[in-house]
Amino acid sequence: MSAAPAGTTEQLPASARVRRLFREQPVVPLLGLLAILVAILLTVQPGILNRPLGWANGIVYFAVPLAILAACQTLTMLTGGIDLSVATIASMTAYVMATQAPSQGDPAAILIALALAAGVGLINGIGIGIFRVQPLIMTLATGLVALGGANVYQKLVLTAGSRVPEPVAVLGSGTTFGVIPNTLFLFIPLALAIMILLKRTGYGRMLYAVGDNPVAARLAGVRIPQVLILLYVLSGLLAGIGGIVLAGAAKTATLNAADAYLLPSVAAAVIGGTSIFGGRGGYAGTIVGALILRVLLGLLGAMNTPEPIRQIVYGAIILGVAAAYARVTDDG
């Protein structure tokens, strides 16, 4: 019997096989980590087994907004960028929707809010794509400006009243047949659209190309400014949708509602296998990363961990998983 060809998986050492698994199928080990965290949570809080659907739905309600905001980070990080304005855009969109709904009606309020979110994304895209401002600086500055503008707007409408539109509340916190979270009817098509965009379209391939080697992409004819402008408009729209879903889940809207989601949105993308240096990653891993973070947060809460210690442990585990992923995927 002839020997197996050199370089086959069977001849690779265990460490090399782990690296290949993380590079080619990062979702597989991430699902394993998610299962371990769920098992630990069930051990710490066995009462969950008495209401598994309620617990699962609770995870989904707040994992979906995180996963949508993490989509913004996944898309922008593929080009070597980042979007630090997503939390501000999400909160602002939800608040504008809630304050415009009483006077403009629900559909118009949602459209006005999403148009505003896209406008902030357009400003980001122009600054990054045309004026070549570093994405971290541009999105951080835009987020601060948007936050200041939102605070001015808040004072102007202080006596106007606000309400989360009923369809948004039903979408964000309701269920169908008492089992299926309604938010999944929005999130599943949205997630599929993002994955198809990345894997099956020319624009998705351009995002990877720009992040992997912008010089080569430019020489190949990719119009990088246009690619980046559209990217950040899309990121702004996704952040706005995430803010609306979060408002529906919480049934309220404030100007700091999404602040706690900013760093976890970056962490979910990194844990999911998206490189901060661009050119590598995908959205499926990001979704699992968002679930991991929500389960982890629930686990720390079940252990009655004080908030300062909870933040330390939460951050340390995020850092550890991200560092481990970077280690095993290092081609060197």
Given for the second form:
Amino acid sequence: MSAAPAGTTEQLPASARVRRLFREQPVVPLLGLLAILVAILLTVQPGILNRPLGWANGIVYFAVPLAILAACQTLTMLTGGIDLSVATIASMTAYVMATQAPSQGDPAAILIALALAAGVGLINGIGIGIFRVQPLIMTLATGLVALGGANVYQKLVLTAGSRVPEPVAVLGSGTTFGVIPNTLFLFIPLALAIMILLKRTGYGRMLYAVGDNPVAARLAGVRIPQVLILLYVLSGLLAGIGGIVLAGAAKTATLNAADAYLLPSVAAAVIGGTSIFGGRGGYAGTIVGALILRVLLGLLGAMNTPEPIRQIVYGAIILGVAAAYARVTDDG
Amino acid sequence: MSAPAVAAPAARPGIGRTIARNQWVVGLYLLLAALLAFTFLIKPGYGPADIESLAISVLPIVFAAAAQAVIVIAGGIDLSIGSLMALTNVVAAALMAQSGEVGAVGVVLLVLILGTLLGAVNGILVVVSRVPDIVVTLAMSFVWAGAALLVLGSPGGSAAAWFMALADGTFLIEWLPRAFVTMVVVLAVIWIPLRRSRLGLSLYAVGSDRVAALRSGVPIGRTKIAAYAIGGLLAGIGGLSLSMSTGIGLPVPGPYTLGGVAAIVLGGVSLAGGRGGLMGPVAAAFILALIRLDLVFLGVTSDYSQVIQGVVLVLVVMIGGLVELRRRRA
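The structure above corresponds to the form predicted on its own; please give the structure of the form predicted in complex with the partner chain next.
Every component of the complex follows; first up is the chain already shown.
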């Protein structure tokens, strides 16, 4: 978006202008889709209107971890990468935090856990940035390593007991004034920071540049290895934060807690208009994408759809939105 | 290794790359042999029966890797292979429960056709929707997994006796498992004619350079759909191999999508497309299985073995990346 050419709008026909709008502001049509889904949900389950806040909070509690994990995919996809280790990192972080909390105290436990998350991200970054390993395979492999390590760790601390620190539980599932989910106090600043990082900082521009044309970026003086290493460390940290928030929402931490979020995190970024080939996209769309996926799940649950049909519809909608998006924004 | 490449006649510029590619595969088979030797060393009683169970357990992952390899060579990737295998597996199991021994022949043919069609659906969606392969097949992985649950709500069904015998027991000598023979025959029947055909050449052309392929008159869309259809056929065979080894249908996708990706990358198939074959991925699947087995024999718990497998995968692809970098600079 930041790289969009300006000044040619007036000669374009209306349809092309609509396309340009959709391409540059994918949030607008996505919000429309979200509104339609909510409207359908309200007709299917009018009881929601009796307790709209409780319902909205229920969506937010689990949409926030998804949106945070989807941030990892958005950032890495901008450079043409992907991070398949986010689910493992998220679960591992939450689990380490919960098991270290009784002995180390809450703040230290959270810091230890986040340091581990950043460490896995660093390994990803070194493999991808310096050794040029495909991001897909690198993050897949580090996910395996981290999961195995976490399993070993689980055996070691089995007797020590685990608890989700109270502040984390309050953050993940409490409300302020009984209406505002506390996660938003973490998520809104975080989301703003990510958007500012992408749109207003030199580093954000480098991410787009690397994804758009790595050769041109390198010739323009971008130090690609350093950019990528920092990117995957950031992605690891974000995954860790997402895991902690999820543990707070679920009030428990297990080693497969975030597994179900891996593919939806990729889907949320894709639905939100971020190109998996890099160079195009943004975080605002991803947030709406995450909301759409959560509402969709709620809708399918409300309609008492059997699990198989639910999966089929879920897949079909991801594909449908992505295809519609590709069609609308295609220049050809 | 770069010296002969430079000295090669200019008329055959691909020869250096061919040597390097085969070096990787040769290296893999040497590694496999070393691992086998190591296995005999640490477990003196390791015999024909163990080889047999190794071959049976590797069968599904080999077909998953072969399916992925054909698609990746053509420049795509299919994240729905695991779900496709689950779907074809339950269809085979559900139908064989009613078909009887002779009717099972029809079931096998039907499942092969089904796999090809479902793969073609993936390919058509990729080509028509113009959505990246990874996204389309990710979405379709939900669809196929859901369909598998519709066919069989819980593990069940059965498999014909003659069908299970294809993977059970040994062939001629006791050191040659039937599962291995089945694997080699099936892969050879599909891959060798394909590799020599015009379509096979098109797969590599589309995968290595779309624009060049288009300008040389290769029908890109049709080639890609064909790649996904062949991938679907191989995934269907993978689903059948699950029936063969378990005798039932399991409506939950196994770890075959990402396992297959790992095997092809280790097997020298470039995820960027256009390079690699089936020999490497087959060896890689055996290597990954043998590493797991050896770790069990060494008394390493399965958790550590997961770590070690991941580390092996990382190291191997890093070395591959370094080799690639040096070759480009040379």
